[in-house]
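Presented below, as structure tokens, is a lone chain in the form predicted alone.
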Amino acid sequence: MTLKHGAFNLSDRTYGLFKWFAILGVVTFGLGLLLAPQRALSSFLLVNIGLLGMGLGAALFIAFQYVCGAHWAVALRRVPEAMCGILPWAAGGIVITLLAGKSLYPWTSEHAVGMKGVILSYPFVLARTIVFLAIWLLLIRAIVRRSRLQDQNGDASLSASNTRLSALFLVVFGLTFWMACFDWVMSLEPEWYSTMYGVYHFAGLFLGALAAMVLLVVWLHRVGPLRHVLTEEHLHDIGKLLFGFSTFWMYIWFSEYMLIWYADFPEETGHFIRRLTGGWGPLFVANMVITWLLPFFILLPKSVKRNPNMLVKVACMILVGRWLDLYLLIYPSAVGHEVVTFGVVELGMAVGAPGLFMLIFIRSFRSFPPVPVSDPLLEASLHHHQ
């Protein structure tokens, strides 16, 4: 017996598994609030930053393709569009974290002076968070809506309209995302700052979204909707992006670490010292190995970037690295750096997040044709490099 979702069949067992994962995450969060509220709120922040990054990274992928006039990914565009479905949920989670998780942010109970006191004013932080999220959601929704409307009316001018909207979204994102990163994550340590923080988070979220795209397009190829769409050439191009942004992430990581290490200012080095002591050191190194070192050497050969099984393994590795990266950014500050904290709360919510993501992705993907059937570049995408 199967549940039919749009153009493909999904077994009851698989769909039910995603539901149980999501339920486990919700139950774990509820129990965590009762037994270990600081850890539950920290994990809730981690999960929502991660999910928001998936949706924003997918939206950036769509916007880049429109602005560059790239045709190769048009046939796969329904995947990042469906990934954007997680954005309202994650945005709501961010707002809830700021409302209920004041204990995570020391500046909410301390009076900072000067410009820092103005910037880290709680009403101001909450207000600009809502504004940032609302603008992102409105622009992304408009882009996705026009793409899907084109399936119905075949209006080629909608592609040009989306190109303009995508350019606007990229500019707005670039101007607002860096401040959002400061508000939601860097302000967990208000005494520390880094001008590269926004770029670092951009590299991480886009890399994580690419890894998720790899898993989803290969899965959809195997279960049906993209069986006659996805080719080795598409895989090769996604693999090259995965390779490139893994290295870009490492470049930004090293640049930030090297400059702070070389300058050796106590107010800056404390951030890294907290993540190199108390048992955090091995995780600190593992983050680099999992997110860059192993993917770099594995993805060097062309044949690997065209091999779906190998790409899936590397993508899974990078997604684990993405979770570990956020864990290292949030937990030593919000929970404490004396000892590594990981248990049922963190594990349950780490399992629940992909469950929720997949439920929303499936519902969004099955609502429209699996490829943008009326896009004028679809034919070129289907015969990419042929």
Given for the second form:
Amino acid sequence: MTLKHGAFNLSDRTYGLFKWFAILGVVTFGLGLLLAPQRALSSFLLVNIGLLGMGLGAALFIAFQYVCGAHWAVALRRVPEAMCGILPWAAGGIVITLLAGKSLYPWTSEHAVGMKGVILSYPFVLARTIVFLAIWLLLIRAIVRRSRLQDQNGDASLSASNTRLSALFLVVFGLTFWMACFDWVMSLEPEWYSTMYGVYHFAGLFLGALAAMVLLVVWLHRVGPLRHVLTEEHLHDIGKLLFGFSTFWMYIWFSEYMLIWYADFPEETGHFIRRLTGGWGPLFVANMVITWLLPFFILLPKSVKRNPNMLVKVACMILVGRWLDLYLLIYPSAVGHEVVTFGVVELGMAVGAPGLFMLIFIRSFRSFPPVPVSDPLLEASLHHHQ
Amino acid sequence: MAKNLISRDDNRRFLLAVFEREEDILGATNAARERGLVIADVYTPYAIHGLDKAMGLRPSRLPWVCFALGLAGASFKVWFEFWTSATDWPINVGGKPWNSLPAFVPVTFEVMVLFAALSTVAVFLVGRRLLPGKRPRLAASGVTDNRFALVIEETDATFDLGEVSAMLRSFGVSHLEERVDQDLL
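I would like to compare: after the form predicted alone, may I see the structure of the form predicted together with the partner chain?
In what comes next, the whole complex appears, and the chain from above leads the way.
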């Protein structure tokens, strides 16, 4: 079949804008390291967890589609595939944070005792980090490479082999991701623990990746590559997922909060008390409002999920919520919970991260056909309706 | 599956077309609508994606019923839990305040889902008059099993039976007959 799609009409101004965002991020990080190293390192951890989440969320999306044998999103698969391009960068960022940001993690100077001391020993954490990241990157790269290879040879068995790899990735991810979250973020407060922590991070990263996908597919529809590809039906399905995972995030958030509130153990409640006192209280509430409450009610009607303008607004709100969520997880522990610390460093790096993400995304997306042209399910995906 | 547009008027005439395949009923319904024919109803054994659009149906109002009843269920449950645990029989649980909202949330959520789901089904059944003792009256045999029926209303003198039949035949219609409304429903 011949496929009609628009050319990529990307203006130099848009590309330049992303470049300036990225430069701004790098400059504020550099200045921050000199003037306020603790804040700069915390912000660096924040953006790298966020960016890694974007790539992992995109990879999970691809894997879910393969494992379910779903056809609806096949025509859009190049978008999450290109989102995976950020993974090596973010993975590098995480390793750098662990190497350079020992001051973030109290357990590097005051060693914990017993089993916790074994788990949180510096070489062990570093080794785990590298092993986890390497396994994820290798599996994701294999999946993305097979999908791109299929464009050239049209070999349908590559789909089957990707289904197997996706299943493997999902299992490996499920078994390792929670430990990675414990190591990188939960250990900022080594005396606090929560068994909901891993699934809470998963909910956030998948929601964030879905919101980013909404923005990217609508944008790519407007600037060309997906012009004759993306339909209201596709948007409706992504909208449903966005709605569902926003609610899932809230569900997990509450599950964690309620258990700790009910049991009322001092070593557990500290985490929430630090985030409810000082100036953090309003942010703590705002996080729930913009990540779930408003998106939930706005996305309820069917017509909104099919309306790109509305969907883009909700996705933007959720992405701000995603940043705020990570900010609330990292800052009160790593920088201090007495006062809310927000300034040029945080703002500059929060703007720089999407800039860098977009530069890598555009480069990766442009290098391959904008849709998987030889995927056996492409035809069904293009004519998807519900 | 669709809203019944047929009223109790003895003089109305209908054309009943039966198809064997999902693609055919979808194509024929689309073609009939594009020609401006009045589609009285379509009978299918299961929900067909895109058929509501092909028939030009208005969006269902059932989601609003679901939303309102879910809200009602949640409000009722919050009030009930407050009444039982803070007003009628206060019990000290772990030193928590009597009206502890976080403790009410899980049950409120469950009751909201239960209320919304059960009452939406009930409203649907009552609204469609699908009450116990209802005798099935099928437009054509097999529409609950493996066949699909399209019912077109013959509105006025401009209705060209020959032309419409030819169109339906192009979609592989397996059975075609004219009826007055009493035979149909």
